[in-house]
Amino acid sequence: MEFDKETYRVSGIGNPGRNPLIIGIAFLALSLVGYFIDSGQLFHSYLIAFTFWCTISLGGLFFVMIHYLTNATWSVVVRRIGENIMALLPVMAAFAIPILVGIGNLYHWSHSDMVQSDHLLKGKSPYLNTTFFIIRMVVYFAVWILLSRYLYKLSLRQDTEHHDYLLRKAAKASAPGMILFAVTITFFSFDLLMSLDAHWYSTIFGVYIFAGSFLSLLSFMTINIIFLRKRGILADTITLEHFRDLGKLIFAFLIFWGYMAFSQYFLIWYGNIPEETVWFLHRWDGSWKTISLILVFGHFVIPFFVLFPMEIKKNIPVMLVMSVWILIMHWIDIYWLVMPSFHSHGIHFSWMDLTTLAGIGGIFIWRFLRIAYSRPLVSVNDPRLESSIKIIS
């Protein structure tokens, strides 16, 4: 593997991502076996894995748009990584198809007999029905893919055209794009996760999912940058100052996630309305109580105190460990959201939880590496590139 510091391209890499591709195909094939053993378990495990990887891609789209809207300098050197991640949204759209196939296994409101016998589900049926659900999913991914492709196309043009107007066009597209993103990710989280228990609702659930999405994206980016540095790639371009900036963002959104989680819990607990509190009671029943406590301490308390010191954010081994830790907590968080609707009385880990995660993840990482190594790792003609490299936070 050779890295050209002038063009920011990697050469001599052979077939990037071959091993993740093999792993992905193998584990997806193994997951398919699970359909004939326990289709309900398979689709719930698949939903967890799909949401985990999809939220990372959505975080990449948000990162790129917020970069353009704030006209940031520090993030110029890492923007291409975010773009490579958001470019995986078409892959995630393809992985959404099994969710549509398994609607009947996942969502009670998809069964007409249950809807007719439940007054609340009957009232929500104009929105919660299979046809409209599929239409909404198509619209969500169409919006995200169009936005990501347009922004990525402008960024790639900048590699060959030294024109500031490309940045202005990206910023103008990001303004309405951010509004569309906020609306679509909110309803996406309502449809995909909250409607698993159609009797329960939370008005800030979408913000909660967004917070975890962006936090996981920042962690994934940090791991990727450390992976490149260990191979001598971008070591002089993405400096310790950039690690500190990424660490600040991770720390900030760690607090934001904790604030959203506590706000959601506190308001429902204080209101004490049975149809709202039952959702949390299910997650405090039996062994689910353990997962709830793991999220409190593992997703917030422990990383908060580890990342609190400013200088620790420049400590690459610590940042690597905490990034991996946060991604694990993100998966546990999604598991905690999804699986109590299937195993209401306690934790029931399945081998399908692992195979679906590794199957989608293998394809995800394979495609990410193929995209990343096929073009410059940074936007080489961005007018603020040199300023970004020399940034002092």
Given for the second form:
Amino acid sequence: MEFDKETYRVSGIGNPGRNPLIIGIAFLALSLVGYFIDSGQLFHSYLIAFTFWCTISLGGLFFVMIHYLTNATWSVVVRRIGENIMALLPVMAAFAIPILVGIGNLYHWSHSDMVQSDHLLKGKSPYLNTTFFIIRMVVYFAVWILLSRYLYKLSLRQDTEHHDYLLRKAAKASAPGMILFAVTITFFSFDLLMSLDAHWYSTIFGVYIFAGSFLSLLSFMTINIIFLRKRGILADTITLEHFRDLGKLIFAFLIFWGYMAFSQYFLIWYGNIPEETVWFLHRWDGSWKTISLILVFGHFVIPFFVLFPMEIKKNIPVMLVMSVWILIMHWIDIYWLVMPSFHSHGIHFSWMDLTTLAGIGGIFIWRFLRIAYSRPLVSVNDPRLESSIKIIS
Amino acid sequence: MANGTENIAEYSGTEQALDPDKLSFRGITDKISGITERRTPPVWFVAFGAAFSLFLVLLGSIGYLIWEGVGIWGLNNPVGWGWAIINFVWWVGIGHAGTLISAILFLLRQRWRTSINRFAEAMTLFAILCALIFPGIHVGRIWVAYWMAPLPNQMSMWPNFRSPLLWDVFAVSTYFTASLLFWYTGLIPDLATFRDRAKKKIKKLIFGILSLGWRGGNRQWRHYELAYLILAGISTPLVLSVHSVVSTDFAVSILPGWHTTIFPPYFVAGAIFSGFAMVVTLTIIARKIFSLDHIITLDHLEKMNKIMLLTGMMVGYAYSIEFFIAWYSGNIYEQFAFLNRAFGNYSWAYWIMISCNVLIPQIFWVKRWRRAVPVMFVASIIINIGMWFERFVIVVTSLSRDFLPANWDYYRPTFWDISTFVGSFGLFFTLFLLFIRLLPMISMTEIKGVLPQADPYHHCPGGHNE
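Mind giving me the form predicted in complex with the partner chain, seeing as the form predicted on its own was just shown?
Zooming out: every chain and molecule, the one shown earlier first.
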């Protein structure tokens, strides 16, 4: 494997991502078997895996747009990695199709007989119905793919053309893009996750999902940078100072996630209205209580104290462990959001939880590596690349 | 600035809102210190006279309130919370911009904050003081207001620790303390400058005491900077927590329109929104009167306008999601509360809120308007009117139409509601004018720190410049 420090390109790696691809295909095939064993389980497991990977790539889109909007300098060196992650949204769009197939298994509101006998669902049916659900999913992915493709194209053009106006164009697109992002990720989370328990509602839910999404993106990015660094790639470009900045962002968004999670829980607990508390009661039932507590400590308390000291954010082994840890917690978070509506009285792990995760993940990482290694790993002609490399956090 | 050079400034990483050619270390010290050392300008006396008169109106209104009781306000049976809580939330919210600028923007390495942080922080303190008046005088028997604090007593009577009103007492007083310390820490080097420049003995003595023996040595600077960083770290969670706690005043109840999970972040966004609007209003006046255009440039104002556009959009997001979820919930009371807001007897207030907070800030999409001082001056005032109405809509619409239609009533403020609120501006501006007259309204040390000359690798013009 050769890394050219002038062009920031990697050459001589043969077939990048072959192994993830094999793993991905194998596990997806294995998951397919699950369809004939327990289709309900399969679709729920699949939904978790899909949401996990999709929220990471959505985080990438957010990262790139916020980079342009704030005109940040430190993140110039990592912007391309964010772009490579958001470029996986078309893959995620393809992976959304099985969810549309599984609507009947996943969502009560898709059964007209159930809707007829349920006053609340009847009221919601103008929004919660199969046709509109599919239309909305198409719209979400159309918006995300158009945005991410447009931004990526400008960035790649900038690599060869040296025109700063391309960056300004990207910033201009990011402003309305951010509004579209906020609206789509909110309703995406309402549709995909909140409507699993179609009676329940919470206004903060979209922001909660966004918090987890951006946090997992930052962790995924950090793992990726460490992976490159181990191979001597970009080690002088993405310095420990950038690790500290990434670490600070991870720390900040851990708190932000905790803030959202606490706001949601606390206001519902204090109000104590049955139609709202029921959702948390399901998650306090039997062994679900364990998962709820794991989230409190694992998704907030422990990483908070680990990442608190200033210098720890420059400690690469710790950052690696914490990033992997946070990704696991993100998966548990989604598991906790989805599964209680299928296994309502306790945790019931299935092998399909793992095969779907590895299946989508294999393809996700295969595409990611293909994209990453076919272009410069850094936006080479960004006018602030030098200042970004030299930044002191 | 020509288009070509603008690009370099924009993308070279040396982005600088200040023009180094117009600023020297000495020039900054002379300019900022000069404001307090010159003879008091007549316009200051006029402004102070007006502000102090309003302050007297506040004192008079409070005096009559204590004499007569809260019956002088327009409160009625379902609407037991009126302007007092609205004003409280509004003033606390205004304070938030100061802390955001001084703490969060500091942690985010936003160097442009140095031109505006000092008086934004001062504004925070004065706004909190104005805010604290309202819950204080609302208790009815004001002579037992100290019962709000959990003081040990022989009757073993304690405040209700489960009440968000008590959390407010803790949150806001912590906030005030932290903001005061932060502000004062930042002031120390500047106070020492004042001490060194003072010509009268008494002035030298006062500033000497206030500057705590600052000599500007290496060790002092290191301690100072570490203290500043730690205080910024402490203040940052407060920006989020204080208004989150304030939002629980409403959100922990089960009243439709109040009980919704998005309230904490939504209130924080709204607080920063109105706070920045107030900073813009005051900045524009101050930079005009004291000709500070070279220190507080259009770039600074434009950045603040961008933040207003952003936070305005965030409250717009919250308004929309609340409305959607009210429908989605299938709960007829929720649905009624929101339909009533938009189309009921207080719809005029709702649409004022929407126009001022969501529609008007959209003008800041246009760069020309983001940089037009008259436009942003008017817009910033409109935004604060809108944010006041936001709290009005939340408080009054939900209360005036509660679960029992027989209770329903229409809330109208009385003369005393208005005079107390208007009077609180008197307190705010009295303090603010005194601050401008007596203390450095812009942080001299921090401005100098972000100038290129302060960079040890900086080459003087004319010298070797790579």
